[in-house]
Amino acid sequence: MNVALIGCSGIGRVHAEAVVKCGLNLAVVADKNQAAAQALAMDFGGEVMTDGLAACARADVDVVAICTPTPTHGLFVKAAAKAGKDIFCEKPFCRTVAECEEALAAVNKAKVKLFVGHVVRYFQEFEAMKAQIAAGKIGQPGFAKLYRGGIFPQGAELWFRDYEKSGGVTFDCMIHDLDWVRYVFGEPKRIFCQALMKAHAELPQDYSQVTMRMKNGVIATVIGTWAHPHGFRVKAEICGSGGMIQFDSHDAPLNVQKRQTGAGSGMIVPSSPVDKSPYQLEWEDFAGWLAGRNKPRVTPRDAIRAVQMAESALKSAETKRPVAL
């Protein structure tokens, strides 16, 4: 099965490695920055192209992997769907729910498969916490607190600093934890967010705190920051009637953080010191779905719901009021 990967900097390099390791053929690597595409091809193979839309249309491509900035996701999803290709799209699905719905309509019309990369569902430590909760090891869950933070993403294009494009840490980064909370505890009832967003200061800072009441009564607090001077950290605390689960990435016996550089990136990508990376696991899940062996852990509707939650958080931060979901 031949894959065309579009977007060769930052997270694109992580996905290229996962594609190869899960047994698919990286046939094409495309990026408007030719040097980035050539560097990726040197390490993982693939014909170099600078036109992502042309890569989507190639007859020898079966799957398109979209690893470009968020505002371009809808464009490439629709182009790949029109060309009859199955699609892997890095999260967030699109920048708005309306864009997501438009892209999904094109996918459904073309009768192709779409997988959105909410990779935290595949991190082994988060799956272990989910399993412990489901097994009743902490009794009835009542409160969850998650923290995810690192440096402010850098890069030549600095699209992360344009909040209209990226949505900042609330939309681009915290969407991982918003999705995971819903994955574990069910649907949210309402969301409240406070955020400090300073993208264009000499020392850019972005800090956000979301509080959600879930329909089952669980209260969840999610904190995200792009204000660290260096590094990346993830923490979780889940409290129930019979106990508590705690996780801190700094307590791991080996702390792995990949610094991705290149045009539009300069970001920290969290990884795990395990034989199979979570990124490889999500690609194996996607490949199994393509082969008819399993249903995917993430559906397009899950991805749209995550975008809706992140959009609602930003709306709450702007209006200083809770938003019903």
The other form holds:
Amino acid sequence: MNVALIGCSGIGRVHAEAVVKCGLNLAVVADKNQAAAQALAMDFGGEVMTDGLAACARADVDVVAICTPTPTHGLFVKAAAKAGKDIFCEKPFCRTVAECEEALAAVNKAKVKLFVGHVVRYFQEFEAMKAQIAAGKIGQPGFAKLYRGGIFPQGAELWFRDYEKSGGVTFDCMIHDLDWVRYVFGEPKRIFCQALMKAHAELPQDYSQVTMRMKNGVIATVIGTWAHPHGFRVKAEICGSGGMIQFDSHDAPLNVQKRQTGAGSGMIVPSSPVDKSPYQLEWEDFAGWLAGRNKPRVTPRDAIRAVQMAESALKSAETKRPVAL
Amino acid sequence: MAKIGIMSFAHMHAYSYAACLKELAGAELAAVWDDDARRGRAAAKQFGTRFLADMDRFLASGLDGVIVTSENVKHRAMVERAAAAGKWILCEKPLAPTVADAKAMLQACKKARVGLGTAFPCRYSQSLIDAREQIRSGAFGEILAASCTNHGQFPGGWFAKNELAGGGATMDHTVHVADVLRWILGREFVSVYCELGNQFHQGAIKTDDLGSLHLEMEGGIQVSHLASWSRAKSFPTWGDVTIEFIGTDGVLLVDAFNQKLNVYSDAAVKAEWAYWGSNPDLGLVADFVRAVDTRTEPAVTGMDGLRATEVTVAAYKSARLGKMIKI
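Following the display of the form predicted alone, present the structure of the form predicted in complex with its partner chain.
Whole complex next, starting from this chain.
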């Protein structure tokens, strides 16, 4: 199975490793920044290309992995679908629900498979929490609080700083938690959000505070931060009628502190030492689906619903009103 | 020697304030009154003072000040009686469950020319004092946002009865943080949105045990606050007060009571946190004693109590109407 990966900085590197580790062939690495593609090819192999659309169209490619900035996802999904490729797309699926629907229509028309990387569904600690809840350890769940973030991410050409493109921490980062809350507690009823979205020449700051009421009555409060001077932290807490669960990424079996250089640090998304990374697990799930062995944990409809939740959060932040879902 | 009386031991904080009075050299716990005579008598005995069953006799017994630690809805009547008798008053939080009650209490104390303080001991929490100094020094730039919690275990009893508490966890656990933010940031709250629920004690109680509040302060500061009785019985401590401040030049995370030992005792079965930090209640009561002695206002005033109550009351209104409410 030949994979063409488009978008070689940041998350693209993480996915390249997962592709290789689960035994797929990384055939093409494409980035309009040739140096980024070359650097990735050096570590994981693959033919370097600078034209993502041409990569999608190559006859020897079976799967296209889209790791580019969000606003380009729709373009590449449609191009890959048109060329008959199965598709892995980094989350968020697209920047708007309308774009998602258009892209999914192309996927359905081409009868190809689309998987969107809501990787938190594969994080071992989150799966463990879900299992504890399902086992009844905390009784009837009534409340969840999730917290995620750290320093403002760099990204190719600093694209995250353009809030129109990235949607800020609410859309790009918190979408993980919005999806996970729905995955565990079912459909949301309404969402309320406050978001900073501050611009700054050196380091912008975004901080997002969301509360969702789920249809089953659960209240979920989610905090997303790109306002911290450094680091990355994930915290989770689920409370129920008979107990509670807490998780904090600062409780870790391995802590390392590298000397800071003058160039400063980018965002490093931590993951606990595990035998298989959550990214590899999601790729195995996707690959299993392609091979007809299993259904994927994340469907395109899940991904669209996540975009809708995040879009609604931003609408709430703008209007200062709860938005019905 | 300031002679202080305690009116009602309905609120568990009364026991801590009584212990503080015993500890302070310049104060005397001179008498206890309680509308539950059995409870009052037991408390008086525990703290080595006298119990007076008649409120008029209690108020005429030569006290300089009183601490009111009754059920929330009874605060007003007791404060009004104590004020009329010329006593300096420290009232347990929330000052009152309604804005009308709180205003009437302020009015009564003003008319009687007595000092009225609201029991917000967080103002004497060393970590919050330090956070305030750091923020006020300007070292963290402008504060843009804060996310807060005041979680607790379910206190049971009258706390869960609307007719005595005037609300549930949101009534109980919003005012501390609301006051701390006003005190640290020097801004008032302008609006609130609130999701309210009985999330953990369905069937057992009729009030809310969780409120998720989204507030805005003057200058557009974005604040979220969680007020709850969500801590399990098996949780190692009573709860928390936490605030993450987001400033233009950095972040401060306060976990006010995170000075603890992890204690694993087979006698307790569950793990426990033994708190070893300073006692904020002592600072609160010491300031009240100072106010009584000097015939001045306590540092945390009745007005501070009123402002915090306004936030809580607006939060309940928001939950009822399903929209953001101006405060």
